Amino acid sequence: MKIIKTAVSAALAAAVSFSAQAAEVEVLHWWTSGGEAASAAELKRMLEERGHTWKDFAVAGGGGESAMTVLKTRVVSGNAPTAAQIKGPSIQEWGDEGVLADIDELAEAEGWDDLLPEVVAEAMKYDGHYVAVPVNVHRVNWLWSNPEVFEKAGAELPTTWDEFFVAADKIKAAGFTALAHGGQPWQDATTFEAVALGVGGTDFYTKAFVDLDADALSGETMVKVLETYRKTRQYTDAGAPGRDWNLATAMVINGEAAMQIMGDWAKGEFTAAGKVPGKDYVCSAAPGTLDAFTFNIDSFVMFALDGEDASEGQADLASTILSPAFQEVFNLNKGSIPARLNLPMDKFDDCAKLSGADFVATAETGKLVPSMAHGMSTFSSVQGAIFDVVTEFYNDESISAEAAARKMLSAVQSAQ
């Protein structure tokens, strides 16, 4: 066990401020824009109310790597931030370097075994304590439409792939782009395990980029798996290679496509240009999905500091971020949805309250997964290993599906 139990106050069973003495909190994050700053702004309000000081650490950078950079050099100077933002099994290799804090103290007296589904319960803990907390809760597995588009093609949304195709075929035989798409390693893995998850379904998708099953990853259904994500790139348009995501948005907006698989960070482009969802847009399950989700988690794992101020200011802080208040305001801001089960969701949109409805059912269902595309379902370099051969793959026509997929195999053993 290499994770440092803290000193957190008797007075945290108590539920209402954990704080015996005010502490500075400092918080590594790297939310600089938009509704992500007014977002930690609003978190540092909270948390200054409960007496703390806020001690701002913003690292700009939207992926998070510039962050990373910083974190790993502060912690190796012994000087470790309260809290940071980091997700997925990124949390499990911070927890073997024995840096991390116990808040299992904080957990039990707010119940969080029971506010969080398992999985997500179980992606903010190490060796089976908690050491994180959920922020949010983002769906990876949407497809993005514009009806006037399909209206025009005489086209129907599709709910499998195989509707998806047909589809396809009639928005371009009606000269638009079916599939706005760019051609980054992370989107190409993000069409690719919406695939995956249509095609496999959840059984399969767990196996494959979670337990990284030899069969999975090499098999049959690989294999159909990589056939019909190769066959989506004659639906997206020649500008394709290179092109940022928000920029594959605004195709669906204007008109040029049809349709794009992204996150819901998506809508805030919608959102953004004034169109309303149900009208202007249509929100829903990417093909042969509706009955799953794949998730992509913001979290902020604590770190072991010397000092009951600062544990009691690491539980004021973990407290606030769990908080409905805080849950609602962030997730109003960002796009996604509350990581708290049963949330009332009255102030979000149709999309926002469509994703929490199948967020809470999937988590009933067991069909609630981790975003291997976004960094939730394995390491960064067996994820690293699985773009390569995803990207290569859908570029290079003379790579056959069966040759992808024992390549997948070789490649995700070679960087376990």
Second form
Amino acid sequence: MKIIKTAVSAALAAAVSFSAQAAEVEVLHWWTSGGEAASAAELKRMLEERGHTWKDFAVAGGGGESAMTVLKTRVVSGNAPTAAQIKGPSIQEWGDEGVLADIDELAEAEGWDDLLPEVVAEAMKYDGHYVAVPVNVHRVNWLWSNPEVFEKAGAELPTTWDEFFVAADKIKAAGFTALAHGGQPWQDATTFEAVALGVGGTDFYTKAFVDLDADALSGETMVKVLETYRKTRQYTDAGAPGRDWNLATAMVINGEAAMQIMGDWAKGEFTAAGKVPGKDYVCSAAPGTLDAFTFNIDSFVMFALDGEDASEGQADLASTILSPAFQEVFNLNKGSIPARLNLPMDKFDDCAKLSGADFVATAETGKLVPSMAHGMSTFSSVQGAIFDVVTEFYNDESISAEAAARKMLSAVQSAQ
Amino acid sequence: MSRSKFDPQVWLPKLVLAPTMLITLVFIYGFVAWNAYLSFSKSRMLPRYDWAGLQQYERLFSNDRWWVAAQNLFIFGALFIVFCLIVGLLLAIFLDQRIRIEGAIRTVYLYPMALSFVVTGTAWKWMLNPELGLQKLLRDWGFENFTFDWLVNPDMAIYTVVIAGVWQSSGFVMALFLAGMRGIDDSIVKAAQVDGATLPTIYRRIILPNLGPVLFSALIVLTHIAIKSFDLIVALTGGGPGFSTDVPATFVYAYAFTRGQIGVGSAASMMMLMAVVAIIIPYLYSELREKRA
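Alternative state: the form predicted in complex with the partner chain, after the form predicted on its own:
After this comes the whole thing, all chains and molecules, with the earlier chain placed first.
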């Protein structure tokens, strides 16, 4: 009997020590479409090269909403995955629940503090410890335009909101839709934050959407921002409500519409349609935000798991994600730019190069701000409260800008 | 002859029912209780068990979006039920005239019920879209000023949900009524005809009064479809424009699962439960009293 017991425990020990080198890495993500799925496959290949097994845990749909629901149930039932795609202040929310693992050891060894811009590094930390690794940087304040439509209408590419309305009037008169838009709350908010940044500037933006300052949320600047924002609605078409963003992008591609305000994932649609930047379409900063940059960073957060092998797997995963090879492949596929500084950008297109240069420049001037519409600046509850006010104001002409600004303040306060 | 305790007829039914009973207790009543507790807790992103009193309910009641959702449920529920009953009843009366190919026509009207609400919602979304559907069609035909933009008009969008819902469910109500009409003793109708009653009189005085129980079943089914409606709204309007077509079910989903406010979400679902209870309790009461009498 005793012999059997010893044999079993020896076998167990052997199994444990074997798995210390080869961990099973389970990663929750929602990269299920086209270029994103190709990137996930690349990550899998690189991890397998390091001797780990990859257990795919992809939950498609809803920009990650469904994935988050699944993740919550997994964590509550004590069965967290190795890592999950979580971004922005949600990292802090998960940190508060006490379920994250720190990867300081790796971060120190690889010198992440020097590799990453400070804003990015701060977002990856909970309570001063690295708990997440950034994958990419999306710029949100882009204006995508079709130069052919501009030419036909005799309009010029706008760099301020005043110019925007001048150009939009000409385009509308020429029989085109000036602004391609999809009336879904997050798209309404994407346009809104571009207007807020363009009209109010970065200081106002930061005060309102990062610090949630009462004066900024309900003050005069906000009223002006809201008024400008609603004015853009006249330049959208009647089919906008409920439209998906990629269909709005298609309107610009087909020459039905002149402009769209959307993050750089829109570039994937242009590329897929065989369009060339600078010739068939133009990417420029949203009006009035030339020297600013609203970022949306995807990241992977590590969960606290039992066992040495698990943390080794996490370290290898994080190190792979931040490796120059993966950063380049992934971001070429996705349309974004690498999260680590000083990577050669030769293989990227002009839009990405511009984004990369602006990213570095704004990081120094302090005009690199988190995107409110994409959950980078506040908790999801506050973000939702702002969405509600913005989308209601946009769709209901009977609400005055002053009333909406007051509503914004009270909604944000009650959601905190 | 008294049955022995060991007679299978005594213990077998109880044994067979026990697992179902247990599952119902845990997974329905147990979870209702858990949800009730969460609505009094400080839960945000994940369930937490610190007592917060009525704080979540205060938040809920000061939330504009909740009141829009509640009002929409009222508008949608009332119109949906009334129109389904009217359309269903009329269809049933027409089909009751022993017309030819009744079987085929009945199937045509009943078919929408076989579709999921997601399919219905998506199809109607396209038809009602001003740039794609009905409005464009009529304008292309030469009616330049024809406007039907309810889907994108925040004040009217909830009525498009009613249209799609009635289209989907009135065939089912028709089938219920038709079955009820066929169940009425033919000899009564014949006797009335002998007495010289006209067709409208026969329907008004004999057939409709006999449809009471059917009406009640239809009402219960439609009410619960209305209260739990979620998929139709998500597919048709996505709750928009803005949040003008939000209903309590979509509100609960948004708050509990995507906004990290489980407390507010649970409080809202408790309010939904209370609404159902307010309808069900009088019903149960009247049912049970009738049985006893």
